[in-house]
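Take a look at this single chain, the form predicted on its own, given in structure tokens.
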Amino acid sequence: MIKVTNLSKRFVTDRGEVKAVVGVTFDVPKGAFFTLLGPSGCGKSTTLRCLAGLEKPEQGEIIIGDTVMYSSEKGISVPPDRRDAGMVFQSYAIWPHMKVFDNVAFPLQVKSKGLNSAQIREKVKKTLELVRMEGYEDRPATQLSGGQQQRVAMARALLQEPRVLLMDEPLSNLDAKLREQMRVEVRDLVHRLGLTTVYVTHDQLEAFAMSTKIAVMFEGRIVQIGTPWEIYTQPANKFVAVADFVGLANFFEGKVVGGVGASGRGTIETTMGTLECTVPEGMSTGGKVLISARPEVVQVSREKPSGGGAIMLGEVERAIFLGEYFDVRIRIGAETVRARLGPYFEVKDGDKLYVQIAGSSCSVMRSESVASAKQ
């Protein structure tokens, strides 16, 4: 459905230029909900606008259905307002000097396709309704809350049925408890309708909770491409492992000392003792790698547990209580473990523990992975 190649943007600035995005490629099947996730400045917003056609890119192409919008190669740019894409920005965008139908209704009053304003005004509440809005059209838009507003904002970007749907940032603004309750509501929206979605966030739980595809986005680049599982349990090198909007990740160098075979599995002897993990293709022994361990998968316990993986005894360097678990550091040697503990294991500073870390649990990565995000 959307069909991104090679794309790249740059600015120039009073202090030289700005590669903003360089060399993007993906696709996003027909229907499916793709998120492009990363921090303030990755190209993320950029690469949207140029999807809408709100910036023109210097290079690559961008086709939306059977239609090339933008090709460097074939001097196409295609209008935005002939992109039929509805875009929700991250401000919303909404008139204060208009009323709810006015906000929703000004695409076709602007280009009417040829519609009566009886017809304008059903077509506005059928939309009004698909957003849980009906009934306030004659509402001032200064009288609505965030939320209202997001979904007003929705509903002028539905209100033309458009082929894709675009969205910066929409629940940025909201309150923590609203914004888990609108990603629901969108992503349930957006499914019943069929829309094919390219949505931009720095916010993990957002893009975990919403995308089939996530893109994780690093000073202009895409990085790792995967489903959310994917992009959690099997990072492509430390930045996507390591980075506060992926979670949270413990990291231990390894070497390969055996065991490599058809099954893609080896040992590897790491400073946490010695590991059976599924090593990267084409790794043989000797090599060296990068071990990566979530939190949640680190087993701890007071008296040392049986079973294979790498048990050590820590000590406790902290143990924070947030509610729903424990955060705790344990010291291990030189090493720092992080895991989290539920809230009944009832766990303070300078307590013992056992620590076991199973292989099947791990991510391996090649040790030059980790410069390869800024490659």
Contents of the next structure:
Amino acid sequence: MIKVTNLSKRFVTDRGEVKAVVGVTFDVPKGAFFTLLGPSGCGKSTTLRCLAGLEKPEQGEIIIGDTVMYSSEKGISVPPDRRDAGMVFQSYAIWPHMKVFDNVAFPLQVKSKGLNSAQIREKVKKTLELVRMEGYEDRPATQLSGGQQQRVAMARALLQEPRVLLMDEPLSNLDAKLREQMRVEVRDLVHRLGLTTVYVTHDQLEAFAMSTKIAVMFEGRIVQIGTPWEIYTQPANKFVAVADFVGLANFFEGKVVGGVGASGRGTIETTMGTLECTVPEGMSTGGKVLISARPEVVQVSREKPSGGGAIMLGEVERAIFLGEYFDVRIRIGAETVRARLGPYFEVKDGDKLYVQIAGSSCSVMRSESVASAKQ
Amino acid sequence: MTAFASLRGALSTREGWAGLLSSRRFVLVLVTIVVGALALIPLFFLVWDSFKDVRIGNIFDPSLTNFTLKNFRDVAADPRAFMMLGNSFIFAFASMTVAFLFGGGIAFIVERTNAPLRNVAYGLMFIPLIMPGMIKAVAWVLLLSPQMGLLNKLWFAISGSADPVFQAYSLPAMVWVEGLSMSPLTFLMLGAALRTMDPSLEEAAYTAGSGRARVLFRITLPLMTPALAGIGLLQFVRGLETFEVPLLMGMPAGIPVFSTQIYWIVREVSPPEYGIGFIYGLTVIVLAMAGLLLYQKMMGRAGQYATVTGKGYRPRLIDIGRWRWAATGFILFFLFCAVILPFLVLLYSSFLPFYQVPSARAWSALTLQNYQELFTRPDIVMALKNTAILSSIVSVGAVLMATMVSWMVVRLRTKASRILDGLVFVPYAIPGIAMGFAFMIVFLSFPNPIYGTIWILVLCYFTSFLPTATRFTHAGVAQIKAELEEASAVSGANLLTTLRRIVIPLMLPSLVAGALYIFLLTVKVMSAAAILFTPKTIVVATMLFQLWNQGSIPQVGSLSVLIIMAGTILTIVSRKLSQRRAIVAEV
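To test you: the structure above is the form predicted on its own. What is the structure of the form predicted in complex with the partner chain?
What follows is the whole complex; the chain from before opens it.
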């Protein structure tokens, strides 16, 4: 439905040129919920605005449906009002001088689609029902709460029955509770309507909960595209796996020492012991790798456990009780491993604990892909 | 891409001309061309003709030969030129000083002392701005004229002497009236500068053990220096440009300044000495431009010093003890001189069958006839009608154009929009009298149906006030979040629809306030009209001058009272709508 090829966009600011988007390429199939995920300034919003036609890229091609919306090669640039894309803005962009009705009906009012005012009224009513705002037609826009504005903005974007729906951090201005509720609501609504959606967020939980596919962006580039599960369990590089962004992770350097067979599994020697893991394609004996293990897969026990994997004895450096779990840092030689222990484990600083990491719950990255992510 | 390519591109789409008009780049180019033409063509003619031997019958010489320095030599050989230059500088500097005395004094009292009633000063200081310069000059001549001036009459009655103490037709009297006239804006600007000063800078000095006087001279004044210098410079430039007061009070006494000298040699002398006019016009434009550039630079420095812009940081008020009431008295004295006294004189004269000093006989002869004449005398009716047409078109047109300009400057932020931003401010530095003269020369240079009609006045005032209009619209556009417009675009609205349905409705309060302000300005400012008017295109400002010259003082009175009343209503509405002190557009 949406095909973006080699998209690039620069900005000229007072401090010089900023490469906001660099060679971004992705496909969104019809009906998919595609999320651009990344920290602020990574180019995700700019990419979305290029799709909407609000920014003009320098290079690349954007195809929506069968229409070329932008192509640097062919010199095509369709203005935003003729792209047939609905958009929900971060600030909602509800026009304060209009009532709810006029805000929602605006797309039909400015583009005559052969509808009379009664038909428009009917459509607005139905759309407001979709977002559970029925009966608010005559309310002035200035008298809406943040959540209501968000729903009206959705209704306005949906009313024109757009080919694609573009959303720029639409939930980031809501309070935490409402945000959680709207996450489900928006996803279900979009799914029910079968809309192709491109969604921008910096919130990984939001991205995981809503998307069929996620593109992780960093410094203007897409560093990984995959399903939420793939992104979490098989991060392509240290950036995707890195703390504060897509969950927390422990990292160890390692070296493939043998056994890479048809199964793709190999033996890797690390500072934490020897692990049996799935090795990236094309990796052979002697290759350097980086292994990430999420804190929740690190097993901890007071007695030495039996079984395979890397087992090491360590000392608790710092245990922080967070209610749901203990966030524990365990020192093993020169390394520190973070683990999550259940609230009844009763761990304290200085405890001696055995740490076990199973190779099957680690992900392995090439060391060079780490370097390219500029970490 | 060039404008031409974008024109072709837009026309090839199926929307044709409508599509063309909604293409951002095309509108930007079109607006830039119009603004640039209005700003630069008159200037070009003025410069070009300065180097040509231009006279009636040979008003435009487009050939690339025949350049001459004759005009410059004529000016250099004319002893009047240096007298005029000297007068202009003394007049401008002295007026600025008087304005600083009143405006600066009142600003200090209002912002930094505990004088009673100081908080109502902001409301009251706007009143003198309503009165056109012509009316102020008339009123003060009626007060200060050697024989019939009321203040002199009062002196005769008190002292028994027959020698007048006041002389209306003199440089000091001109300075007094112009200084009073400039004071309110000086007050507003200095007040703003005082208000944005970080009070902790002073407090730090107090805690370091400095006394009040020391803080004032070591901290406050040095911090204010860039702002003081900048504002002083701006008022000095305004003093160089001003026309009405020198016309009424200086010309009869043979005290020419730039503006009146240009008016004299272009409109009063026969045959007109255009050549000298060009040089004077250019000189005053160059002085004004240099002054404004320097002003901007100084205000930039002042801006660096102003660290606090929010509310809630009120500097320490100085307890002036017994002098509190004297300070309030000073404000009242100013308002009495700037508003009450002139208004009372005009009001009095407006009820007289013919002008005379107050006496039992005068009081018994009071009549409403002069007010009737406002609606029956053909020339006054025509002047009112012309003014209504001129001011309506100029105010609405300038504000609409300024909206387009501001939208492009504030929103697009491209190289072209920065050029537009520069162009639109060029007329700001061209004094009214020079602008009028330049437009006159442009439209005398080729056959056209515009010269001698109201439309040349419309074009000239439109050009002059476009920069002022953008002060309102820049602020208006900046208030609108860009996403509100982008939401309109992705909803399928083109540029014109977005402007019509989103931008203009959201800006409406600033637009109406701006339009009313410019309406009033067009009524008030006489200079360009004095150069361009014909009997058919007389407007109220020129009508007042004509009535004054005919000695029809009671009619001057009634017309002035009408203008002041209408101006007061417009100002109140405009201020209610804008509600922001920040928009202080200087005349």
